[in-house]
Amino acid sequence: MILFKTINELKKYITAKRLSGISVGFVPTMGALHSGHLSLLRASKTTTELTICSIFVNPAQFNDPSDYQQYPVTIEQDIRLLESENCDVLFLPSVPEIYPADFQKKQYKLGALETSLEGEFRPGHFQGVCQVVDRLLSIVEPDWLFLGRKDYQQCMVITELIRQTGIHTRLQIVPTMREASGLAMSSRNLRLTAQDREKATAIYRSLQWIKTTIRPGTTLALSEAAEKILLEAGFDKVDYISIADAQSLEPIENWDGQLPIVALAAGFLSGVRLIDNISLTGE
């Protein structure tokens, strides 16, 4: 694996490789890698001939400064994991490399995606996500971008970013990786104690309960009952449990039994914010 810290050196390398006509896969991360990230790398290795992973904790997407400061950094372990998966390139830029003094921020038109669910509780978050992904895609210019389904709304936001910018990159969304308990793998799980990790499984159980219980008709009582499951399990606060249109994320108050829908949840446990989602009408 080759490590690059500067944009110029990375772009020179990619340009030289592209002369042979190879396809490029890109996995952007914020580090603290786990099996979920590795599943993205494997998808890229299967689909493309050159896999590039980036590790960059993006300050622009944190609306809570303390969350940014506490975000886990495990770079030495991350490098070992990337090497074990035969990742071809690691891009490890500094903040000034991505956001130099003359960097011009853009404003992205995301509509309701920016103000609902994660957007409502993390104002400015998706503008920051688009800012860094737009920047990284302009640097790497990959044929394929690989993201995890755990960040369902983020995947929808990046889909819209690609559409708006006309970037010639295709997005592949990889299924959520879970621990044996059902807990969705997340870098933030590193901040949970063993006892908290057991409590955290309630977020998946609550979503599974909705899936097994939902019938055509009103859905409000299901969301309220699922929230109660989280609070009784020890969650400090629940930001939302939403049953929504799988395409628009518009909340569904009355389901016709046919529309593809998803259940999404976000809550705090011992000060750590966890999110998860499952399809209610698919796999």
Ligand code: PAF
The other form holds:
Amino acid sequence: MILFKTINELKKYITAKRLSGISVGFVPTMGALHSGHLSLLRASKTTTELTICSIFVNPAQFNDPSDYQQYPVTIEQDIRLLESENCDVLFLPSVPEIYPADFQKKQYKLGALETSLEGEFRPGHFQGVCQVVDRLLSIVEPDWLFLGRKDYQQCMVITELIRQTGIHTRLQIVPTMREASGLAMSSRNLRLTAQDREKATAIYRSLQWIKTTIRPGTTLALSEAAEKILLEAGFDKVDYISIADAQSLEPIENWDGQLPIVALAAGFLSGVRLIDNISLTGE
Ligand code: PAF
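Return the structure block for the form predicted together with the named molecule; the form predicted on its own was the one displayed.
Okay, now the whole complex, with that chain kicking things off.
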């Protein structure tokens, strides 16, 4: 694996590689890699001929400065994992490399995606995500971008970003990887004690409970009961449990039994914010 820290070196390398007509896959991450990230790398390795991973903890997407400061950094282990997956290139830029003094912040039009669910509870988060992903895509210009379904709303935001920028990159959304307990893999799980990891499984359990219980008609009581499951399991606070249109993320209060829908949840456990989602109408 080749490691680049500067945009110029990385671009020179990609330009030379592209002369042979190869396809480029890109897996952007914030590090603290786990099996979920590795499944993105594997998807890239099977779809494209050159896999580039980036590790950059993007300050612009943290609405809470203490969350940014506490974000786990495990760079040496990350490099070992990337090498074991035969990742071709690691891009490891500094903050000034991505955001130089003359960086022009853009404003992205994300409509309701920006103010609902994650957008409501993490103001500015998706503008920050777009800021960095736009920048990274313009540097790497990949044929394929790989993102995890665990960040369902982020996948929708990036789909919209790709549409708006007109960049020729296709997005592949990779299924959520889970622990045997059902807990969705996340870098934030590193901040949970063994006991909290056990309690954290309630988030998947509550979503599964919605899936097995939902019937056409009103959905409000389901979200409320699922929230109770989380609080009784020891979650300190639930930001939302939403049953939403799988395409637009608009909340569905009265389901017709046909529309594809998802259940999404976010809550705090011992100060760590966890999110998860499942489809209620597909696998
Ligand atoms: O999902 C993440 O890890 C981040 O939001 C991303 C896409 C790498 C942008 O910083």
